[in-house]
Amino acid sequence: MGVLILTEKDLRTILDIDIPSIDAVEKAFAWLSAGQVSMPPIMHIEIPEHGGDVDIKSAYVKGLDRFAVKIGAGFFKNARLGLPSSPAMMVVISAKTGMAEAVLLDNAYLTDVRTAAAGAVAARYLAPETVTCAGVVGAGAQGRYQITALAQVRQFDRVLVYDRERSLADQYAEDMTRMLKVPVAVAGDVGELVAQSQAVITCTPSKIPYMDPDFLHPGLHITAMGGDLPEKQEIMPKVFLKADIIACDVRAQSFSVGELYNTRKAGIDLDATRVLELGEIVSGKAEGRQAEDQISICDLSGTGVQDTAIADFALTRAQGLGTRIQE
């Protein structure tokens, strides 16, 4: 059969941020809750002399014929060389034979899609039904993907964006106003953004938390995406003390990286049993938002099962595309 090679261009023609891709990622969370997933810890490699790092994520799902191994890199000096800063790929392996079925040279596009889809799944179950204003902290690529995904599961009248680099925020507002066909404005600071929003997404690589407990108000949902390493943190630990609902993708992982890890490190006694896994919510084992005035937080650090889910979904749509190399 050989190995199918799909480029980023191929993948962009068959996959977008839409309800089918969001549903595919929601299945991944349900698989976790059902105990169908074998998922090793994230393998992280630092390459300091070149300002880079590599994460390797994977997961096998019982019953699926294939699974993905993702090699996701971040080399932010690549721009000087005219190369992508996230030269990621996924290798799809047969669960029956161990042979490679496909190599997806996506340059992190699939990661962007599945991460945005995960944010939409969190909002689907945790954000209030009525969202007049959505807020995004971080005007980078993921900030664009996240608000696009949120628009699939919640209607909103306007968007506020904040970024430390005002020029990025200004460009975001211009581009996303055109794309979303709703007004997008730049907030003066994070506090102003949160005060006016009912659904807020944080997607920054910050190592200094900026989401203050004084910003919170009834009826607020926050999805925090940035804390995928122990040293990354967007949310001040005391924020969690004011939340009615706390959710994450996988408890074991979330208490070892990012927000929940740093909350415990700060001495906040956050009982793991109080933190729901998103899979428990989507499968009906636990309840999501039950009242419009609740405050909810979902801490998502990204899981290998999401990569397997989005890779499998992409291959179901790839008939006739790509280059097949015969062994």
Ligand SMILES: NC(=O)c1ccc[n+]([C@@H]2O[C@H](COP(=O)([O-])OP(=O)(O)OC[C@H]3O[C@@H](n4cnc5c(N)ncnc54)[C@H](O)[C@@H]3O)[C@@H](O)[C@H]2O)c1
The other form holds:
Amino acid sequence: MGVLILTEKDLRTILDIDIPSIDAVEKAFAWLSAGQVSMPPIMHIEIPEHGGDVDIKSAYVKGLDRFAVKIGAGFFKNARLGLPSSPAMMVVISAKTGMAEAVLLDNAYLTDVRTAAAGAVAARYLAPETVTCAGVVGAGAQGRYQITALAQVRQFDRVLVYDRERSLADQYAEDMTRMLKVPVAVAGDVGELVAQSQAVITCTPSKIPYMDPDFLHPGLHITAMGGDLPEKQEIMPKVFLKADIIACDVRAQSFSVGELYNTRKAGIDLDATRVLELGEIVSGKAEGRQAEDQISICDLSGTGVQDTAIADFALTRAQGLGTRIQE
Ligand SMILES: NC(=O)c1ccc[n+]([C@@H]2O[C@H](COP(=O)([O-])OP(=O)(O)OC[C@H]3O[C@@H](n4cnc5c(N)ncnc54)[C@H](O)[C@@H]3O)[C@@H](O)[C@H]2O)c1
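Alternative state: the form predicted in complex with the ligand, after the form predicted alone:
Below is the entire complex, every chain and molecule, led by the chain shown above.
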């Protein structure tokens, strides 16, 4: 047996943002809703001397033969050293023996895929059927992955992007017009972007919310995926008062980081029964969008069960790839 080592390059050859990877992540949400998942809270380690921090996420799924432990870091001085600023890896462990099966040195590629796939699952059940214009706030890595995933589940004619750094938005428009084969234009501000879009994805690490309730219009879906820490917030709390459907990946975590955490902290009562989990929607226990004119919002902070699902899925495609180390 031994331990299989796969690099980012290996993983990029076997895994893409496509319907099979979106389906793999959708299955993970269904497992959560079926009570099949044991998922501890995120473990967070601060390393202030070097401006770094490390998050550890994991989940065991009853019935799966293996599970992943993801060690994801943020070391923002790494750029000076020519190293990635978000190094990450997953260790895949046998659920039967506790032995390591694989080490996935993905530099956060698996996280990017599973996060984009979660965005596509949210859009599949919550976005209106007709999306002519899609909006992306934040022209970084997730801005690119999320719109690629959205294109798998909705056919839009054009994209608007906004980034506080105009040059990044311009580059995004050029790159993504080529990749998506639909026109991508830069919006002057978030209000203009939302006004013209039926599906909007917010992909920034902002600590100052910018999505204003006055921007909302009937038939709008928003996926907010940037807020994965308590101090991050993209959506103004009063936006949630205007939403017909509020969803998240997992309530317990969403009430402790990001949008729903900050909204409740601002005194807005988000009764837990009003906030649906994606797992409840994909497994038919709760309804997603029921009418084209509803306003829906989904808050994603990223869960360990998505990591286990994508690692397991990647390994099913890894035949012959990587290096096997015998113990
Ligand atoms: N929910 C999840 O599962 C999950 C997974 C991965 C990353 N994330 C989070 O998503 C966010 C985006 O990640 P990324 O890898 O794309 O980051 P990135 O650094 O590649 O891109 C972020 C972009 O947002 C822009 N930006 C920042 N603040 C802005 C603002 N107020 N208005 C407009 N643009 C703004 C930046 O200029 C940058 O271009 C981060 O907060 C990251 O931690 C969440």
